[in-house]
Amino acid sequence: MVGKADLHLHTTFSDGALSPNDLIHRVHKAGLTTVAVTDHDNTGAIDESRAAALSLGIEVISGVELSTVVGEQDIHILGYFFDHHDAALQDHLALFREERRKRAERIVEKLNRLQVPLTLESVLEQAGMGSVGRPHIANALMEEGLTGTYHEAFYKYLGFGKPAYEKKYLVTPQDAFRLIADAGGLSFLAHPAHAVDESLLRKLIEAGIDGIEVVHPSHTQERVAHYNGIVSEYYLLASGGSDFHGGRSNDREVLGRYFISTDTVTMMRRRLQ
């Protein structure tokens, strides 16, 4: 019988709110049959979560969600089937995290110089173990009456172009879909439609991209029939999902919602072999 898999979900490994195993219990809930953990930088949940999924009949495919730049442009790249303890891979992500945590660093120092008084240990009590990033600060902010909203700090300190940002850590997608590869995965682009045009688009996929998340809560049905007309004419292979990270308001209803069927991931294990 065809299942319903969503392979974009977050945990308390990067800027998700729920623990790899209530997160399981919820995709349980909520019908789904095969998940991705795709924890940015992070592959810390997936045996965690693994553990939990067996004796709910959940399979889990490993996954992670790598952070890019073109530009000044944030490029967004999904790992899909690749082994999540081959070392080169993790040395990688651990210096992702390291640079993290340096960009938060100088972040906090920015707020600190706009006389905004928050400390860097109420973000990275913010992140606990997993990986340190914007939204965590954004919390800390809003936790401490800093700012009124989670998307208040984005819009007055943290988006681009705004006075406390920080570039990233430059990592190419060429970067990542070398890494994945290496580790024997699949590389993905996240949300297309959140910040890559068309020309863009087609750049990555003569760089080697696998396949495009098709199916995501920012896709309109126009949009998934756009990029589904893509994924046709170059061969390459669908993915989706509800980009579920459990504790904003706007992604509640996600889960079960937004996902693909268990014959597109079987796809999938055909390209790699």
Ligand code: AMP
Second form
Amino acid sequence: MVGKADLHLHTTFSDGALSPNDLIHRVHKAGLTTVAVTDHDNTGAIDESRAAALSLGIEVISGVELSTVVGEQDIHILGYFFDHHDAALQDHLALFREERRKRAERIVEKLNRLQVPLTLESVLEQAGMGSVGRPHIANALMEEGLTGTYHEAFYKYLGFGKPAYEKKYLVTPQDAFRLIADAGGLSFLAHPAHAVDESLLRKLIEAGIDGIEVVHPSHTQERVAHYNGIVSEYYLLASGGSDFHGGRSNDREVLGRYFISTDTVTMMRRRLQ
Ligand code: AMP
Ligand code: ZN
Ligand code: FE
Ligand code: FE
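One more: the block was the form predicted alone; return the form predicted in complex with the ligand.
The complete assembly is shown below, putting the previous chain first.
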């Protein structure tokens, strides 16, 4: 039977609001049968998700979302089907998380210099045991009454080019492809409509990306058709999902609405053989 697959989900292991267990119960209610939990630089949710999914008949594919940089642009790469116990992969993820923590510290220092009295402790409290990111800093700013809204935090301080912006640790898309491939997985370009123009997309294809995230809440129907065309033209794989983080305003209706067919997931598996 063909089912619905959502291969882009976040938990408390990065900037999602739900634990892996709670997330799996939510995706079950939404009618999904195959999922990948794709936390930023973190695979800690996979085992707990699988345990929760077992009795519900849901399949959990290993996943991760890596942040890479090309010039000034953030390019997100989704990895699937890798061995999440691979030692080299875990060493790199631990390094990326440590660099995220250092970056959060630099952002807090910049904010303090701007007379915004945020503490690193309040940011790390938001992140819990998950990979720390700007969404946690935005939440801490709101919690402390230092900004009115989540978006205001990005607009005033944290967004690209704003006074408290700090660069990410430099990982290239090619570095990410290699890490994922060496751990036995496939790499996909996440939500290409965010930052990727046609010439960069073609460079990433030449550099060895396995597929493109075609279905994403930020993609119009025209974009979906466009990316499906590129997937066919270059014999790539298609992926898709909701990028659900739980609890955020833009997340309301995405679960169960942005999905791909489990037949598409079968095509990914064939590519691995
Ligand atoms: P980080 O991984 O720390 O660079 O944080 C990236 C995340 O911050 C993205 O996945 C978005 O969820 C969020 N984000 C980045 N820029 C903005 C923005 N201008 N407005 C709202 N959220 C943003
Ligand atoms: Zn996220
Ligand atoms: Fe992303
Ligand atoms: Fe994401």
